[in-house]
Amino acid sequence: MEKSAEKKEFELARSIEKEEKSKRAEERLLGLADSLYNQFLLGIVPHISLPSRTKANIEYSSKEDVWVYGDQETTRSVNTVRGAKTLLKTVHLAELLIKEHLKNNRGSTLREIYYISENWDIAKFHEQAESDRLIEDLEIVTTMHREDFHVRPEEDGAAVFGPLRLKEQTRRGEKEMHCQEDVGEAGYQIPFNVDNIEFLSHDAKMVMAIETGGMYARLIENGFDEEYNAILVHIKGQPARSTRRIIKRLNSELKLPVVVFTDGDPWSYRIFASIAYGAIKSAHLSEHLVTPSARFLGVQPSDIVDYNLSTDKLTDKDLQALRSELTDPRFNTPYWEKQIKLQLDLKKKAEQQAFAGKGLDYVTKTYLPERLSEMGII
């Protein structure tokens, strides 16, 4: 069937913005060496200046209403062999970058960069970990984000699920799907550009961020999405950054309200702080990634109170997060230091899961219910 004149120019104007977002990403790749190399030819010691990413360094910008790095700055100087080899690292990726994925219009994922540089002798990397933090050094040198360098994660299952229909443009064209109708129990797979989605219509009242698989599978086979026209999405612990922007383009682009429900520990409060306010080391992404908006569900510490939850005991290194948490100025609000000084005292976290020690339907007739009430939602 012959494609449709809307279609097409869709189509035109995605290629178009690839290849602008393509030809930018490597103009300023190559303005970093062109830097580099000016600086040798004056004398001046080569280096480039990095904001800090600590929680120190972070910050709340009113203007954007997210949390952003600060003025403090780390320098990467040749001044010192450990400096020196992580700016070599850093200008082999550079050239990766610009050689194999932008002038070959090719992608790489994360950990394959890590295995390419088994190739680059004493620049190689001793760990992903390595690699990925000179790919966001990159990204903030260069103000682009890694989609841009077609850098890509790996598959990491977050997925959606509820009254939405939508539309991704892939390397195989137009895919148009309903997240309810047309997907499996697992729901609509995210894919790691969330920018070549379009939202085409929906029914829902609110987006659910849920952390565990267990929870997800539990709220849509208890038909929660449909009860309360819910968009869910499975977050999967750690949101990926896919993960956050897709909720994030939900929030700002059709108005729905976003709650965060994880389980009750300091690690989870985690999760929710980087859809929320942004996370430290990815700071320099909030505004392309950060629900301000978004609120926290539950667990919360007052739930297992409340209703009597199940509990585990909080660990050495369980406390020693949630103390952490009342210096990060992320959670300096009343109701955090009010729950965090509550569960520091309880000395105890719970599941999500523990709402079925009082029967499978409990969660989705009861908790939910009552807790979105509360908060205004429903």
Given for the second form:
Amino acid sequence: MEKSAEKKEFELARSIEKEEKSKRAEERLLGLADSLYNQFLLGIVPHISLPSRTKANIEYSSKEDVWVYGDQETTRSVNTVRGAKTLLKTVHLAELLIKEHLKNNRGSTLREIYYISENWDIAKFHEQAESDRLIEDLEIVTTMHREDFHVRPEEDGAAVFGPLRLKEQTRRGEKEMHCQEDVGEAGYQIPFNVDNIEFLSHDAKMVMAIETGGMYARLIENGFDEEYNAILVHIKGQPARSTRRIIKRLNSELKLPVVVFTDGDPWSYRIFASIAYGAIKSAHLSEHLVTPSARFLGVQPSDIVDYNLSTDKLTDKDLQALRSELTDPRFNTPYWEKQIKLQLDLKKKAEQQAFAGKGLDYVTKTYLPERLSEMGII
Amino acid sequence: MEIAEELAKHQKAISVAEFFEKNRQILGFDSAPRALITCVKEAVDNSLDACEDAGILPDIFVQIKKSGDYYQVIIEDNGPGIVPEEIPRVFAKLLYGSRFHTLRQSRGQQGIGISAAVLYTQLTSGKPTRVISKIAPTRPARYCELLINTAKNEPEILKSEDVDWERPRGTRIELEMEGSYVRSRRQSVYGSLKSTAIVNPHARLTLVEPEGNMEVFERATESLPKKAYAISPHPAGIELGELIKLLRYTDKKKLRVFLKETFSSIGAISAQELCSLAGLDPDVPPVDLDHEAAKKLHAAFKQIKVKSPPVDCLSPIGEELIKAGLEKEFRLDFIATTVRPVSVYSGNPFLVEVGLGFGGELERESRIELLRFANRVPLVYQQGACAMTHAVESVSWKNYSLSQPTGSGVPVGPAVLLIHVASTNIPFTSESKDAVADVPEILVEIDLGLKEVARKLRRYLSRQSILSERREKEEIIRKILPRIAKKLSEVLGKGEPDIGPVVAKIMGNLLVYRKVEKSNGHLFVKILVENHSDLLRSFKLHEVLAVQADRVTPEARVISMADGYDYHWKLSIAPGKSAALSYSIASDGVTLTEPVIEGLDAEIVTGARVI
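Switch from the form predicted alone to the form predicted in complex with its partner chain and print that structure.
Once more the chain from above appears, this time first in line as the rest of the complex follows.
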């Protein structure tokens, strides 16, 4: 009985919180519309200022330990046809979010919003990237998250497997489950709004984010999660916001160390960077999504030498990406400088699966234990 | 016997025909494809010259047929025809013609071209050339089969007889020669005829190709080009040797008469002036002048100013027909043309015409197309060796909105350049007439002509960009801004905002903005005038009121009218500045009409009526 009352109280608090968020989102979108409206009245050429979202304009915030946007701004004004159309689209989008989403408690996916704009005549989006970007702009202007506007991404299938019990608030009520015992081989699928999850209990010592499905399945098959009490997160390439958010919450709420295990190539280092430092495209969300204490496990360029892994040659694009990382402020640390320069010398890259060449158990019996103890995690 | 005497036995005159037999490349018969082009070109040039002389609109038929290992080339025209006695020498004797000794613009000059084709025919296929010509409907046509006796440079007549021919007049020539037919590039029979059609818009050219395909280049005009008249030599730039020759062989008895009659642009006064400058007696017989005297006279020529040679020795295409010609063969957005005044090099009058076509369907990424013409004849070979090309290369095209990737050279962009040099004597680099020599006077004139059309192009393009900017702004103002305003009012549930002030800012207009407050039975009116343009705006602003106003600041001039008062202010507002006006009136029953601006264009004013 006691529990049920507690539960009710929790649910009530949740729904009040949600309602407040919706209200705030609506207010801020209206605020944006109002400022444009007033610009008309004052005879100011209507415009919106946004931080410019480039590599040159991200800086380290020592307060939060993450990378955020700097002071450089771009202005979108009606002085050009492009700017005017973008503002018109912005107003259309704000109207959709206010009138359809927030007032009626409905939601759409990013893809659906792109299709909804079909009826907006000259304000129609030309591609989904355009509407996605505009939603990010609205997040920045209102300092809200797209979830607060009831905008969700398409499911991307990222999953969690490990000694963790959690509770998820779904449209069909609450679901409680254990991420080893109650899930199939693929694990627990991460929902788009991670803030609908409550962690109940766990028996974990670390969180390991894994780039490829093959390695994730290998670790589960070898029972790595049980042996080392690890929560495995399959990040499926470049991690979605929800994946980065759940890693962040596992780290900050459960105080678990996070390690990132990817391929050994420049693109994979960017995956790590987006988890640990933040992404250039969404630096406005860094404080919400980034896990500054996450550490890179491998595959390190030095592992290629130390473990004598079978490799591929770096392509011209790989080399270019590596060199660009040398000028990326996020990689400006002695560790990365050393590793990237080594790889530029080697001109080689290695996949996670390269360990299979030494036997199927090599990665769980030898490489990971060695690396983890080197990093002081076990 | 001395060696010299031994050698002397072998020395003998070379017939010009023998010389060209061994040096056919000089005449443009150096390769199989080129032989066909040159042959057609020479025959068509002759036909066009003949038609122009006779005042006939040319209608020229060209057919090329495969005949065994050889090509048969047939060219037929509706020209005046050739008298039967002349046919053999016109076609089968080199350096025989009517144009060499006159100073007049024509396509043919030396009397080599067509006989060279006849020579090439007999060299390669061994066959005679067949000619039919008829000079009047009432006269029979003459048919000849001809070869050239190369040792003597004289015609060898195999057959000559009168025949029936359905044409009222004209000439037909059939040659059978080695060759090879190419298409789909500018250096081809097709390309050469196409270029010919551009600068001869009065001619109809028909081409039947070996596979039977027929191309007709239609006329763009029914009027013949202005006839070019023969003139006397012009004194500017005449060489000493030429002057001595003229002095020796003249039949004039007195020097001043000789000067006046022999040269163009010299009258009695300048003849007198020349004599006194040279220190010579004006009445001395010219034949008596020795080398020293001739030198003095030659020096005097350089000192006096003579007017330009008469234009009528030249027949320019004209700006209108250049335009018509370019329009006929290309799809273009813009055409600029220019005809330079007549100028002189070495006593030869010449003039330069330039046409420039831009945009349309022309290739954007490649070098511009260059069409070179000399006396209305297209030049297709040796573009790199030609004065016209050199002039184009030395213009800095970047200043005229065309790109020139290496800083010099033929520019890149969607343009076609037509250059025509007309002269009584075109200085070709070789007898094959492929390229005009780099004569400084000619280079200067081409350069000036190019820059003239280039300036026109630049003006056109900058006008276009202003227009497109204006169009862009109009799109913002007409289509996008009202929608933003409407959407905002829908989202906020407020009235639609006035977009006028924003429009004025975007368009760089003058904004007139009136605010009215009502209190104590009075209307307090404020008028704000903002100048958003980058020019000083001076104008009058009128307020027409039914009753008299109080507190008018600054003071306005008032004209009382039948039904009220016209208050007006003379204003001058600098860019980015504004002016404020105010007054008050009794409010009962008063309705304000829109403020009126006088002295500005309606499209640069927002918020007021313009008169």
